[in-house]
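One chain is shown next in structure tokens, namely the form predicted on its own.
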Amino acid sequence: MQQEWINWSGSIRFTPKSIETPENEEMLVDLVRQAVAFKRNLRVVGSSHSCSQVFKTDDILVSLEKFADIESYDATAGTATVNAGMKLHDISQALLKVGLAMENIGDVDYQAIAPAIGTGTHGAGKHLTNLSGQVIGLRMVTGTGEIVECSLEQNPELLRAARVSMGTLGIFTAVKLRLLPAYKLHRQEWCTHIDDCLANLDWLMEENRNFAFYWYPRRDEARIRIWNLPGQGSTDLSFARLDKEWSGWSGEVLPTPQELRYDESEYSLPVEVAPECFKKVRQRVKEKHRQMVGWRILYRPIARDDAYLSNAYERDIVAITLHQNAALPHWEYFTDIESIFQAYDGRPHWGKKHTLKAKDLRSLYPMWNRFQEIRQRLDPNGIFLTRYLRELLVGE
């Protein structure tokens, strides 16, 4: 019988012919020539968290939920390879315990970390990249089964195609990390209107390690959330309440449990018009959505990386977040405030709602025509690709 799938925020559902969940690479690179040889669609998935149809698909859907293991690690090099299937939160606690830890990772922490990856998901920190940013090598399936490894060393101009390619390359096995020693962190989190915040904005971005707000359109208040090494950062903000502060370790602290669902749209603008954007945004929703759109809008620094499709390639960035309630629309108010994020330059998150097509995406990203070489190289009979993507990707 088939069964439906269903993403985290219950906003994409669909049927495919076969879910499929390999336990080996030898199990997927022959799924993978099973479908060339029979003309199918594949796609992976995840934990299903995101929101855009990345990984829906009418045909395969591969799970790598057994691939979910460390592979190796390094303490002393600072590095660890772990499979693609394992959720964020299962690597900060394996990780924890020979002593190592990520740079960063987002405020949601259940994510399986290749689609994460894959994606372009972030966390906050005007010094930091995202996720994808902490991937030195990787290990994936290409769309003609071939087994191929790539790394700084090795193959670094395909490394850097492959970072941020939403499995149309190949599908991820395995990724080798950059980490630190296991380092714990101090959160603090403070009330105040959010006029008085972004007077402070550029200060709070360049003291704290971790950066991010919150703005509650219906009081009009910001949350401003900071996460420093113990000593380190502001921890006085003369003109904000502080509500609530604690410790503890790096996986621990940055992640933010998630009690309610919600969809989400987010671009990425460069850091020097974001702020009048962001203003730009605020304006339209209270003149406009406030009584429907009583959910918080997120802003969070990231720093540039080198991956072709990266939100943040070669510019530093800042993520502006819209939520709305799953049992609410969101459509009429995502696609309005895209207007403006586009009027900015931005660019969207590719695991979140978005109605960019690749005409309108081939000049955001100056290397979208050299990663899409490398895409027909690799998956030459398109099986990575379903409609969605391929109007995302190709244009037709």
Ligand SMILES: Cc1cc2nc3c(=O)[nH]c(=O)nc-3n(C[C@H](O)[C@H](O)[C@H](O)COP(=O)(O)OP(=O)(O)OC[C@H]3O[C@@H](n4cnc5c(N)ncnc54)[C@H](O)[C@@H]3O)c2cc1C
Given for the second form:
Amino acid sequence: MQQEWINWSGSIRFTPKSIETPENEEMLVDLVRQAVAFKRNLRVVGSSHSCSQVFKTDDILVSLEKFADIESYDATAGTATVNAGMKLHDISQALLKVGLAMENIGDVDYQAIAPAIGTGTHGAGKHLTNLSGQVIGLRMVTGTGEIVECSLEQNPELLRAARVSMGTLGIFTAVKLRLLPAYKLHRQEWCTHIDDCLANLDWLMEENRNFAFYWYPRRDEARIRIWNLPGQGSTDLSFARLDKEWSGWSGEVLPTPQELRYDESEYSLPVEVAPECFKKVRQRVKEKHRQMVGWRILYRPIARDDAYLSNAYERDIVAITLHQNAALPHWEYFTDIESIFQAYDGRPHWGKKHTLKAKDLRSLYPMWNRFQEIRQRLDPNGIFLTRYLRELLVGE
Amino acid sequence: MKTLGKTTWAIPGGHIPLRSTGHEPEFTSRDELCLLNTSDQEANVEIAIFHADREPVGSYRLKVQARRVRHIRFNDLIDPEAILLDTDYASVIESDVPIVVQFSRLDSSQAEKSILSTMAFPAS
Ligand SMILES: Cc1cc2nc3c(=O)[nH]c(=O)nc-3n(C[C@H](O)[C@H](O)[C@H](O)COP(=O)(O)OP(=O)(O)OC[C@H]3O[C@@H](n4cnc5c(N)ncnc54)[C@H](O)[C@@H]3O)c2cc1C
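Next up, can you give the form predicted in complex with the ligand of this protein, since the form predicted on its own came first?
What follows is the whole complex; the chain from before opens it.
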């Protein structure tokens, strides 16, 4: 019987013809080769936390949930090779046991590692890249069923193209990560008025290892979150009230448990224009969207990287994220604010809601054409492309 | 201290004004609950929101510590979903220990702010 697949927020629903959970690379290669032979379409899925249509297919859906171990690690070099379907939470726990940790993760740790990398998932911190920036090598099954490896040393261009590719160059089976010795962080949450938060933004972003703020549209207040190595960073924000603080291993204090379901839209802006863009967003929300929108807007700085389709490709950025309760309408809100993001050259998060298509995206990514050449070479039959992805990447 | 109040309260006349004038959050137009728990036990409170044109939404869950008072703006309730501004709604408040419930509205749509305050209906 065919089974409906529903993403985390509930806004993406589809019924694939089959759902496959291969146990090893050989079985995955077989699935891909059969898809090529029978002109089928095949998409791979992780934890279904994306709310864009990146993994939606009406044909074959593949889950790598059985690819869920640390393949190898080198504590001295600070590296580990991790199976592509392993969840970030499990990776943090397994690495801690051998004295290692990821440099940074996002707001939650429910995602699988390959999709988190492949959609440009990021945490918060002016000097920290997104998760794809922590990748130094990977292995994947391409659209012709070949197993291909690339790393910083071996075929580095392919690595730059593949890191953020939403599973359209190949299905990652393992990724090699650059890691840190296990470390503890002190997390603080401060409450203040948004005007005070904005007035102090520059030094807060500079002084703290990890920094983010939430703006609450129905109060005009902000919650500032900062994480630092013990004894470092800001400890006394005279303009704010300390609400909570605690310390622990990085993998425990970086993420925040998240039960309440929501849809989100996010754009990354050059760091220089982000405060001005945020102020426009704030003004528009207060004028036009407060009736429907009660939930926070998130502001997070991220360091530049060199992955071709990364939202931080060759520019330091700030990601501004809109949230809306899953049960309430979101498109009118998201598309209206999207026009502000676009006026500031914003690049959308690949795993969140946006309306851009290939024609709009091309000019935002200097290596767009090169990426497409590589994609066509690795998936000449387009078995990884769906209608949504064709519109997104090809523009037919 | 004697435990005062009831366990079920109702407020039929909810309507959060859309516009605000003045510095926020002090002057944000709002509907607000004031919950008084005089008992020696923490109160687990559940709020259901009723609408004119669709099924009720809830529960919105919150706690009021023993022998404490807590103010909550309906504007800020987002779990399970934000309450629409400028839209009629009603609320039913249930607590596992007796509490006293008061309702206030601050309307700053005009620069001359207006305040309304009333006891909720003690249903049981
Ligand atoms: C509660 C919540 C919190 C979030 N927090 C953040 C955050 O802090 N920062 C941020 O940037 N984003 C955040 N996101 C977005 C989220 O990180 C991304 O959408 C991420 O891709 C989801 O991972 P997943 O495992 O659910 O992947 P899925 O949504 O299942 O898949 C995402 C993409 O990865 C592809 N893929 C899956 N497996 C593979 C593979 N083995 N090889 C290649 N491609 C593959 C899929 O085909 C799809 O294109 C959040 C989302 C939610 C719901």
